[in-house]
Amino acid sequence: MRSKFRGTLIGSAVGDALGAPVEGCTADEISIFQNDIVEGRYTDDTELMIGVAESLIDKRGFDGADMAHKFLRNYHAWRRYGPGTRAVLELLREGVSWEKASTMIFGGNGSYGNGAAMRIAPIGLFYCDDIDTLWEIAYRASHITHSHVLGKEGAAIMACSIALALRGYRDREKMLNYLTARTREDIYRDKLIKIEQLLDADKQTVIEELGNRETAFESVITAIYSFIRFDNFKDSVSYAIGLGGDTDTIGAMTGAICGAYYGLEAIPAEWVDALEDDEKGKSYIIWLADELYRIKFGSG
């Protein structure tokens, strides 16, 4: 299990940093040197998942004013962070709160991004026993920067995929059942019901049908479908990055739920080994996964 913690963490670290150097390119483009798309640099996606897991540790479970504020101290803009987040974190820092500063952007709409879905790793690993609250907490740390339900739904949808690959949920029927009766919002059920229509289908009607954009419903299922088609880390995250688009996050999302399943050693180490590892690099997520398992399990 503390296996499958590290590789929740590292695996989206990994696809995120291998998705990175490609993102906005079409899968076409992707295709002619995907070979060569190995680069360390974690993105905001990394960024953000770190500042939820350090807020889950230090606070032991969910604190949504702690939770911004880690997300403050840590941001880097070089990151390339979403004009919407970026809007919030400005809002947080002049001292609007946590539970309102999302819902001063886009005309009140709120985003809904996958901004909150690309971070939420830690949570469905916090609280892989226990779906209700996990639904619940995905919701609330979501609002930090994401108030639209669109954009809350996949985190949860998100975290919930992740808590059940770590608890051995590979068969494909029996998870995407799980997930449809869990769904609240329709434009995210139909989809998770065209994944078993799809699993042969060519990338490009994969793209129509699912999505590669960074709206949450253009890019949960996608991740979910990237770890269901393939039975390996590798070929999952390979191809959730090369659909194009969105590389990076929909790269994270689909090494989070691989991850969850296989443990950190199904990761190839020529991934692992170029990630990273300064400051809150490798090393240190590689931590925050151990600090996880231990306040969850009790165990050193």
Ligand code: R7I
Second form
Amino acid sequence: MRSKFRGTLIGSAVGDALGAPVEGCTADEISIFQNDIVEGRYTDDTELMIGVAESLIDKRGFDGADMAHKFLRNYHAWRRYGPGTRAVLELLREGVSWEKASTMIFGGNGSYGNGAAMRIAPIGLFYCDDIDTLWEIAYRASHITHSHVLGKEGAAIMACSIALALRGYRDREKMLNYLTARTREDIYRDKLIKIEQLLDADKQTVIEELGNRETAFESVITAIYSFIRFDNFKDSVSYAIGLGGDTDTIGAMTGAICGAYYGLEAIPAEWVDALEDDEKGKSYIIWLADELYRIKFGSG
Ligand code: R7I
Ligand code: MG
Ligand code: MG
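Switch over from the form predicted alone to the form predicted in complex with the named molecule, please.
Zooming out: every chain and molecule, the one shown earlier first.
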């Protein structure tokens, strides 16, 4: 289980770093995707995920004001944040409360970008044995930047997928039945139901049916699909990135689910080796995973 905790957070960071250099490229442009060219710099996806983990650890659970503070403290603009999230962080910095800031963007509707889902992995770990609480906390943690229900639902589905993968659900019927029964949003349910018929589909069909963009409902189910379609970390994450579009984020979300299922040792060593290891890099992310594990299971 400790290896799965590490695998989740490192898997997410690795997927982010691998996808980052080709973010915004089309599938055709990436069709000569080469796994041996690895830069190892992560982006906003991982920087925000680190903030989620740090806050859960410091507060022994969810605390919105503290998590918002962690996001601000860790923020580096050059890691390429989404415009909505950048605007919310600016409002928080000006002193607007974490409950209010996210409701002030996109004409008051709030964001349905995938920025809440891409950082949610630590919540999937921390609340893995209580899906009702996990779902509720995923919503509250999303609200810091994403107040639109579809942004929150995408994050809850992602957190739940990670919890199920930790418990060993890859059997597609079991996992998909669980998620389909749980979600209350049609756009997600309809895409989950489609997965079964898409298992041999070509890339273009998958992109059209499930999406590869930076909205939550055009990326979260794509990551779940990439996990289910293959039987190992490398193939799933390479495939997810090869779809093009929001490659770092779909890579990160696929990497998190795969890491939760297969564990750290299943991530290609050359990918882990290449991951940056500066102040808050690989070693620190492993430490965060171990702390979450220690707090949760009370040992070592
Ligand atoms: O969700 P968010 O943090 O973006 C994450 C993406 C990832 O790909 C990261 O790697 C990083 O590159 O950014 O940032 P938002 O700006 O809140 O949402 C992402 C995009 O979704 C927005 O820029 C919009 O294009 C779209 N979007 C919306 N469009 C119209 N109306 C999100 N919410 C809305 C909306 O309410
Ligand atoms: Mg990014
Ligand atoms: Mg992205």
